[in-house]
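A lone chain, given as structure tokens: the form predicted on its own.
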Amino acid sequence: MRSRRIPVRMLPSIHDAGWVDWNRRPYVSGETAYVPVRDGQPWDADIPPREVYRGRGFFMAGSIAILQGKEPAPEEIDRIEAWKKPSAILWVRSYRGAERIPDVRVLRGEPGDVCHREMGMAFWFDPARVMFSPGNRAERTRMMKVAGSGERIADMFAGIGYFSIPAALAGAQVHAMELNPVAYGYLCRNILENRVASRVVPECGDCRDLLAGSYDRIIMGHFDSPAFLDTVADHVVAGGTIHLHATGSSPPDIPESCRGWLCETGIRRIKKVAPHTWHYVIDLKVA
């Protein structure tokens, strides 16, 4: 890319300059901007085209690269290391048990605590020890929009605070329950990190034993949630909402025992989790 070097502070002054090729974007490095020039105009720097990553898919959790699915080949690992220079590369093969403990193989580096930032929130965790799903980002964003200020919300499978924190930032009072003591430790840390301690009450234990009183909204963010619906029947107000997470080739049906007091108001397909298997979120209204 043929460019002219100018100080970054001068970028606003060239908005109407005839030599600038506005079909391409300036490249900024430190205090210098490399501005693309139109054909026939003088230039003093030639920037090679930006390389595009074409390797295997992965996601970054802080400084750690995480792969899922089939076992990666050595050349795939090398390409990720060259592209992102992560502090570690992990292959998460699956998640085990009700506590969703990662079955992890460390491919490069040393894993440890990282801080994943999104939408103004910070989530501390060790991806080798607790679960984190980047595919739930849209649902985390939605919790910020649907949670009402002053609502009392139960987050039955809170993890490290994926849904509790955005709901609290929206002004809700959240009862966050988590069975895994490691994830619970990160939940408490993230509550403090995001300054929502006045709006989130965390508890470690089985959510079926911790539900207390009535809630305006219940978040059931575990794939086994349909089996827990009978548990929440006495803990959600009339007109309240349940956000039920589940997997399958199609959305699950409401259990026969719950059809008298629940009605479906919306279904979203979040992401593919296995061949012919999708992660769904079903919104349910309490009669």
The other form holds:
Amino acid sequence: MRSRRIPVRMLPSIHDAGWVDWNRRPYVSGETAYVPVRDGQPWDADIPPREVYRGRGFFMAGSIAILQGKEPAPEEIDRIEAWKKPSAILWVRSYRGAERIPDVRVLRGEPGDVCHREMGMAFWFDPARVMFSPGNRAERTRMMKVAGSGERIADMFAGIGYFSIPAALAGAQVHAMELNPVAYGYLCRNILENRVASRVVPECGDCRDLLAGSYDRIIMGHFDSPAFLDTVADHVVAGGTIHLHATGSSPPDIPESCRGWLCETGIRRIKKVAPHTWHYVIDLKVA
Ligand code: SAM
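Can you return the structure of this protein in the form predicted together with ligand SAM rather than the form predicted on its own?
What follows is the whole complex; the chain from before opens it.
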């Protein structure tokens, strides 16, 4: 793979660069990122094609391998262990309740705090205790692009800071709300880890009680968000934006009660979450 070598910490600065081939992922080794270049663009490192893994699907959260879906067979676990040599292998059957607590079984090794690095950001968490969604990567990167410098943003379901931190790195002032004290602990750690403490105010509790004043942008990163829309009506400026996360077999309609003050400006299909069920993000503009 023809690529350009850059320091890992520079990754956030290239998300708009025209020379990057985003159809392939940067390859990180230590503090160096090898960023794939588009045809015809100058390159300075040619990475040998990597051996292809053909076993059971999984994803890595830091050094921990995570499987979802049906129970894995022992030989599937062995193949992942041989391929990736993870510090632990977890099987997450589902995420339960409003706080999205992982229903998890430890298959190999010992879980614990890991650091997921992405676009030069660091997210610490224990995947056996809080959810992690690799499929939201594009949306996390998008929040870094759409958040305006100096904007006041509410991240109502902040988790460990997946959207708060990219928005703060873009220069916004973020009010990050999180109900789950475990996720909130990681949120506070990740704010310090990414050096955005001057731009993110974290609060632990129910976002419906914590929303304060008016925001230019509201991120509603929870599948139950449509049920919270009425709560935000008094907390977003005219012309402001709401990013509403929801699921369905097709993009959900704006609730009847909100049609008078909201209009849809865009829909993104993020990832499949179950048979015939997708995760959508609907961008809404406040009249
Ligand atoms: N936004 C992050 C992301 O996209 O990965 C986390 C999303 S996770 C699905 C939803 C988060 O919202 C969980 O951490 C959960 O604890 C939190 N949550 C659920 N209900 C909440 C509420 N009423 N107020 C604040 N946070 C809430």
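Definition used throughout: the rigid core is the maximal C-alpha set that superposes within 1.5 Å between two forms. Only residues modelled in both forms are compared. All values derive from a computational prediction rather than experimental measurement. Residue numbers count along the first chain shown, from 1.
In the motion between these two forms, where one rigid part swings relative to another, the hinge among 149, 52, 23, 120 is 52.
When the larger part is held fixed by C-alpha superposition, the smaller rigid part is turned by 62 degrees between these two forms. Comparing the forms between these two forms on their core, residues 1-52 form the single run of at least three in a row where every Cα shifts 2 Å or more.
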